[in-house]
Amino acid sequence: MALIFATGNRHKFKEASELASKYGLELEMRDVNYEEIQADELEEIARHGAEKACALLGRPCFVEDAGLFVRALSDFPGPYSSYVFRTIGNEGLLKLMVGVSDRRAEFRSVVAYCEPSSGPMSFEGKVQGSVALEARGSRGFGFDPIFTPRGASGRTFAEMAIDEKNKFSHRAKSIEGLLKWYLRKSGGRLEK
């Protein structure tokens, strides 16, 4: 039985599936219609989502929430990144950065795993980088075309294939934290 990733985002699922396969695990994507709360902390959002998705499915599952935290914008858009991307997109965020010399930013991800018999566990991943001067690349999704991770030779996430992005990615770090914990917990096998 596959480990359930409760998400409707096929891009996130593809990135997570590639990582899981390296650990000999299979993921199943389930688009679960649960109420997502708005909060100032990614962990609170992810833990709430995992509890709700688990209750609806009646099976163990995990959710992931992520955000782009731009230092010069007081960590905006942060946990509101999905909404900000849907409303103003990459070009809108770049307009907010016109004339700003401090372009440091951090992508953060929190994965929360929940089982019907217990509360959620959470795992965090971060990557330091900067906001590019313009959108570049056709891969990835969301703010990937404007985020340049530290150590990536000036390339944005959207200029990288999934396997390369996963070497830097905040999401890869949080999901790997979950996968390693899950394998230790289950003795290296998927639970039913």
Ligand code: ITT
Second form
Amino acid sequence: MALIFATGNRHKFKEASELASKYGLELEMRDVNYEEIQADELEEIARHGAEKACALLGRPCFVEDAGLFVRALSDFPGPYSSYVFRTIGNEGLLKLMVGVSDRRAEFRSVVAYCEPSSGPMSFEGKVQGSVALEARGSRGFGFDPIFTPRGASGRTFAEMAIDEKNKFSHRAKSIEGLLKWYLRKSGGRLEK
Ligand code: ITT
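Which structure goes with the form predicted in complex with this ligand, now that we have seen the form predicted alone?
Complete assembly follows, chain above in first position.
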């Protein structure tokens, strides 16, 4: 039985699935309409979401909350990334950075896994990099065209195929933490 990733974002799902297949695990995408709280910490949002999604599905599942934290903007948009992307988008964020020489930024991801009988477990992943001077690339989603991970020779996430993004990404790290823990816990077997 596949492990459920409760998300409405098919890009996130593809990234996580590619990684899971390397561990011999299959993921199932479920767009569960759980209520997402607004909070300053990704971990709080993810843990709360995992409990809600698990209660709605009646099955073990995990959710992920992610965001872009820009140093010169005091970590904005951070946990508000989804809203900021929908409203001002990449062009808006680039405008906020006009004339800003400190372009350092970090993507963070927290995944939280929950079972009907036990509280959530969470795992974090981060990648450091910088905000590009202009949007580049057509792959991926969200802020991918304007984020350059450290060590990628100036290429943005949107210029990378999924397996390459997974070598750097915040999501690959958090999901990997979950998968390793999950395989240890279940002795390689999937929960029913
Ligand atoms: P869920 O259904 O899983 O909640 P979502 O797209 O709403 O999907 P989040 O709440 O985690 O996801 O929103 C985080 C936003 O941050 C997301 O919409 C993107 O704009 C941005 N983001 C997060 N991870 C990203 C990544 O790997 N690449 C580009 N942008 C990312």
